[in-house]
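First comes one chain, alone, set out as structure tokens in the form predicted alone.
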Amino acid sequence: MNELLSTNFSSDESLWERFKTGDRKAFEQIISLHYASLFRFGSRYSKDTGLIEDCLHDMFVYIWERRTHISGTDSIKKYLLKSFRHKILLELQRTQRRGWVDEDEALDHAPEQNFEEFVVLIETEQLSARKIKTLIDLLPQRQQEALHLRYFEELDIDTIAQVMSINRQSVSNHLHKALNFLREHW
């Protein structure tokens, strides 16, 4: 097993403190533990894997360079999700300001690709999985984000509120409305 993954840190706080003091192994472990989860989270905002990877890279470089100025945290995952959300939203805004083609517009100009992806989807997924995905895609973005953080990232309501920069009640409302919609249309 990789030496990096077998290193045992007692908690997020101690791993974070080691990272802040310049421990590269601690930093590498943070990346190793959270990269896949952050990538999945980023794919909720963009299908452009290059953009997601660039934002992750930039975020990790930034926190490494600023590590001595970063405050402590009791949850590395929460800190990274919040930072990454901020980074990817900022980058998407910059992309729109530059006048680059929006993803939805690009898909409108490539209907054959959408049809091929749809056929592959039909062949590889079960009917129920397709139906739930279709229903989730009909939800407003914030409800989708709350569902993803709760059920795919397994975060609690308080952590989701901090990541999404909204209050706890708003998270509960987003989840409640989303689940009601899914139940009604199932």
Contents of the next structure:
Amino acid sequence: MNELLSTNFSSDESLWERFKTGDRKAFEQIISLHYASLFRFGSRYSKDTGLIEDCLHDMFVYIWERRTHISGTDSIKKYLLKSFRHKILLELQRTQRRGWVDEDEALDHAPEQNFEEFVVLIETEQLSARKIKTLIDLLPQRQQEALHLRYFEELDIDTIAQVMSINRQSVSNHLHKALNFLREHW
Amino acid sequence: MKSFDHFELHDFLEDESFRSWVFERASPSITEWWDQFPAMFPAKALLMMQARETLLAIYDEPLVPTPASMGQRIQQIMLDTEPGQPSQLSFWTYRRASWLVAASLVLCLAGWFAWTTYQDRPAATYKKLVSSAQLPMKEVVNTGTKTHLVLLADGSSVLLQPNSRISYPSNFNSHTKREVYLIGEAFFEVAKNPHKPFFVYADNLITKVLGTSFTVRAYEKHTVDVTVKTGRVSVFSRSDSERTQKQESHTLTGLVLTPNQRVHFNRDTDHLLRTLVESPTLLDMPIQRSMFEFTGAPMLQVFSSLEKAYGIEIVFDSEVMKNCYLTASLDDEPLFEKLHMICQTLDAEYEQMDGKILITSKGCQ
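Go ahead and give the structure of the form predicted in complex with its partner chain, now that the form predicted alone is out.
Now the full complex is given, and it begins with the chain already shown.
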């Protein structure tokens, strides 16, 4: 659970710099350190093992090829999470395995489902995991993602902001709105 | 004691010890404390349970890579980023590959193929197939500008074209099938062995041969072409419902290609089109045009034609062999079989060293 957080930040900068100068060992170390946790992270977005592996492969090959153009980072983990999320969302979008992955803010609305039906369903049910699951599924995807990253992956707000390429305030807003929605409807 | 009077949903979720309790990774003392929470703070019990349900609803069984597959994938990344390699990302832009096999078609079977929609990219297909291979695999990547000769353990030879890669088992012996995986283009000369059919997997197509020579080309955009030079091959799709039966059969079934015919597969329309090779002499690779017909030919001519066709250097003593002449008709044998036949005729020996072929001969009378 906490492996995503266990990166030693102080050594990150020098490891990254070595990688940027073309140090193969540093590159391999970076992959080995982060592969498993990135894979796990990727399974939030797709359950297709092959797709996750391919995206990881491509992302690592890509950053190797772009290494001289990549900026420095204080946290390799953050950098990789962000790149990987971007890659996997693009790939999902391209292959249209999931429709919601559009980066467009326009998708920040609840899915076009029959909301009334859900409300009836929810009101007739007792407190249950199923009810709350139903409610969470009604949330806009970005709110769901923020909830997941904050309370399941246990990333801090800064990291979530960077990973999702939005500012801190937006992350807080997503979380706030999501929790308000849950409070209002159960 | 912490006050929970003003605790809200948000506060529960933000509490790390609470999360560790919900996800069952808390210490015994923390577990006990949260277990007793509803009794201690009845006013917050419902909210606490709601917070717990919320976390459980967020919970998502994560996938974890097996150490073996992880090691393999990391190795692959390192391999694909080795200095001097062309961008392996470009494999992703190959997308739909095409096969070129100079072949002729004996049977015309329509509606025989059950082509599914091809969403997989050749590179992804290649990777999946290679990683699922049961035998230890070797991989050769041709990043240069010249044809690269690959010699397989069963005596077959492969001329791998630039921007192509092939994976093959380091040893076929333990298996009833000979299976290789290709991206790009290659010319195959398959050592004859009806008991061990030879399969080339490229993109979503499988080419099965019992001993023949043909070209597979798999890097164009939306089409797949297959052409056979000599012998016969059968072609079918990985998604073919009768595929297993076709693979297991010791004869060639299905769509069979013979010399100077070509199969053209369009991935987008799922159409398989059979055509003649308009002008066999215009085939891309020298070896596809080579006939190796020798009548009293001096060795210099014989070896230089082999050198040209296979892109490999053949070293021999032209002074010693100046009286040697060859009359032979060689065609789709793999390089080593050709050399073997030549050497038998001339009472000479050959060996492979440093990517060259060395011919040892005592000369001819």
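Keep in mind it's a predicted model, so treat the numbers as computed, not measured. For clarity, a rigid core is taken as the largest C-alpha set superposing within 1.5 Å between two forms. Positions refer to the first chain, counted from 1.
After superposition on the rigid core, displacement of the C-alpha of residue 169 between these two forms amounts to 2 Å or more.
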